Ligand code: DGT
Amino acid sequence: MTNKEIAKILFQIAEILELKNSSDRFRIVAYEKAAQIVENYPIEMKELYVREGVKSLVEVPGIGQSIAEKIEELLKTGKLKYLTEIEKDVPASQMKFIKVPGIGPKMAIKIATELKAKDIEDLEVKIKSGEADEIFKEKTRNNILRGIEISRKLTGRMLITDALPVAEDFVKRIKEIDGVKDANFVGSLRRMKETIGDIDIVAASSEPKKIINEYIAFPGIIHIVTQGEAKSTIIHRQGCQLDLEIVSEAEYGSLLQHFTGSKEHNVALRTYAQTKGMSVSEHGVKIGEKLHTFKTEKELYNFLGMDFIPPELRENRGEIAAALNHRLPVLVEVSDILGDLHVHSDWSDGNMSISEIALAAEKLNYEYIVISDHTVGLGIANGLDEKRLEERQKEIEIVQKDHPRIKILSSVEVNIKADGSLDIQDWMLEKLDIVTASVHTSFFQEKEVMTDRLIKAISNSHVDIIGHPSGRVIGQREPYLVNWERVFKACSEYKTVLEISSFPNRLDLQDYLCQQAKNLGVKFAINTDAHQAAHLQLMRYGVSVARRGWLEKKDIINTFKLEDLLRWVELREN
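Will you show this chain by itself, using the form predicted in complex with the named molecule?
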């Protein structure tokens, strides 16, 4: 059990005691304080406990004997009898009400006893129908309704595309506050993970309290969870939690590094440092009693004898050894991408005409763009048959004349049928510049059947790229079952490329699989699968997946110059 999890339970106890209208203010405050201390303590309680048991826990300022024993029980059993006990005579409804942002214990009691709401749905109905008008002021009623809305959204993780704009806006405004020297979003967002639990921001300033005061008045904040001297947690209107922490400029590099995570990376980093007699924390690096502080992360990593590790690699997947040996990859960047190999036009289910696509691609300074429509076998989406494919080809040739700066390539996203065959004739595929094949149907096959199916497509000499290879749709569909090692080996053998789809709810092939595939010699294409103009802008998210998968420019075929790309496609067909 982590400090964070323990703190959560201690906070919960304080809330329940308050719900029980406990007159023992002292006890409530003791739990709140202990929770805060545990939450921010630099050493895991777990680690302290193995030293000298409860005795080591009591040595933490703010933790007394009784709370130390509860932490012991949590560490040993993962449960706490005391919690079950005090929960028993608190109505379940009140427990639910305090989980809504903006509802504290006092209000929860009022909601249960005066308004007589049974659950959150009932509470919402009662407010909307006017039943609560006499009990709560209009402002309070609106806050409750908003809190309910937020708590519904807060249940899951957010897509990175939803979190990034909120974080960028907040960082920009924090930087504008007088006295702020620097600010950055950190955590999973800085590592560009596909989904984000909460947004973390750090800032450098010598007047943290003043900064916090201005910060909590920002528009967009609908609930302040905690407001400390140098830390604050708020809920944003978009339905996400945001943690801010402020330190001095001198410690900023260390805090940035700590808070960027991942936790697994930090643990590995600290463990390595310990073997060299150094102790790393968010404050700096201690050698003996001397604390070394760092303004930048680079100084910190260099101090530990490592190259700077890009945030996307900080997942404890070998980056520390690589940084020590100066063997980190030079990661691919958005500016390396010379074209998008997967764009749907209005010939199938896209809404851009071919000339609109060409224009948009020119604006992105691409060298080439690939029109890749669905084929007819899919039975949806106005798919192309052989005849319409020839008509589309004529249009491409006409549009090409008006756009000499960009090469428009002709492609389809052909459907891989359940048996691995394709839904369009080979002689037609032969006429195309490039071919992507994807699974769009029969997702629930057995692992080896699905694997054979993919390999049959991979070994087809006309298929250059496998589209969104795992088929997962974040929050909607699990990846299908695949023996990836066999698939990667086949891709390597037949020089068939795997797509990294930049589409926010796909981000497929997943980062860790990219890394495995690369190690088996597979190449990739980072595409947007755009169906409208705005989608063409999503390339940066696919690039992030590639970076998290350790991929370099040379691993990605759409960083190749046009002639090299065409040569690649041609060579692999022989």
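Take the two forms, superpose them, and find the largest set of C-alpha atoms that agree within 1.5 Å; that set is the rigid core. Numbering follows the first chain given and starts at 1. Everything numeric here is computed off the predicted structure, so don't read it as measured data. First, how it differs from the form predicted alone.
- With the core superposed, S56 shows a C-alpha displacement of at least 2 Å between these two forms.
- The rigid-core alignment places the CA of L566 less than 2 Å apart between these two forms.
- Superposition on the rigid core between these two forms places the CA atom of V334 less than 2 Å from its counterpart.
Starting from the form predicted in complex with the named molecule shown above, please give the structure in the form predicted alone.
Coming up is the bare chain, nothing alongside it.
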């Protein structure tokens, strides 16, 4: 059983406990925290367990004896008696309702007991027919309907953070097979979209049958759907489908391009080719009766008179014209990132000490790391007030002496209240190196109200960055309504940065909004919002959003050298 599978069960226990008895917050929070730790832990629980059994599991910070024993039972049997027992006390309908984004345990109970909805379909009917009008306000009813729609859209789709490791592992194994010239995953995953359906892989080889036979024997495969001469479809143990197609080396570049580009990109490419008397297909480029094949995508694009178009840009947002005119952006790379500006320590809700954060950042060869804990106004356990901020600063100064290779900067993630004001006083913000402000409450305000709220925070001279700007949580909460043009113009005017959150279920700001904001002169920061060491590795996903948004190194402030970053912050505040 994988960490993700164990974490899913721990989250499920927390939800059931809240359905049973929402007053037992200590146990609920313990399971939620343990689930988060397990899901993102860099070592598989089964590997730890092999070492010294339950003792090794208890040594994981945040995992107590009771939960460690439950993890042991899951690893040994794949089942959990405790989960079966507590599920009996909760109606099945309530369990279904909490799977809908935006419906928490309390609302699920109300839906089942007061509205008496039998299932999600019945819930939708009752809301649309007006039966729920006296139980839920209009805004709540709309949010429930929105959540139902989101859950339907995401059925069968995976977050990129779940799909990419599986795809990379399979591609690596395929490349190691004797006779394979090249291989890569394609489709929306190669374009680094936030969610994907199936994983598609293409490989170049003159021995397709041999490759397929070795492919279907890979570890992790639980079912072979189809097995042909040059194609095969399998189901992975994580529940995703993988499709492999083998082609000749001569046609590999054409097929790779065809299956990577979005439908819109490929249509635009074919349309352009037709104006030049050419026909583009997955087999190559045809001029008259002659078919030109390509071993690489670069050869294909160059043959059409274009620069190579990076996979992330193949969405028909102007990339073909830019490639023809040699005006494609030089996209930001993970190696360009010199520091993470949004990391939580154990001074608020993080699991790392400041010393542990510094050590983890040094391993990534960062020049600087920013400790950005929550402030007390949000209600987060251990949120910082002015007094504790001063105490934390003393610890930062002590740790800094032990880590001279990296600069530890002091920050907070301050809450933007419903009226746009901040939940900590300006005189304290003045003492910090960098300040991030984020919306954490009142997500469903009217469009102009939310826009004014954001702009008020943007215009505050102490606010350097707006965190996870649209507030969306993939599969759980839609972005709030905002007049983005007004927000982007305000950011440009006040030189306030917009964050691109690398956290898997956020990936916020969305790529097309990044492109729009860039065109209005806005700068960005790509951060992880890390709460534990493993989260720092998520930076690649934020970079992929930036690349899809046409962003370059110069657009990202945490590609700046330390002295340039501090100078930039000082200049924008004066």
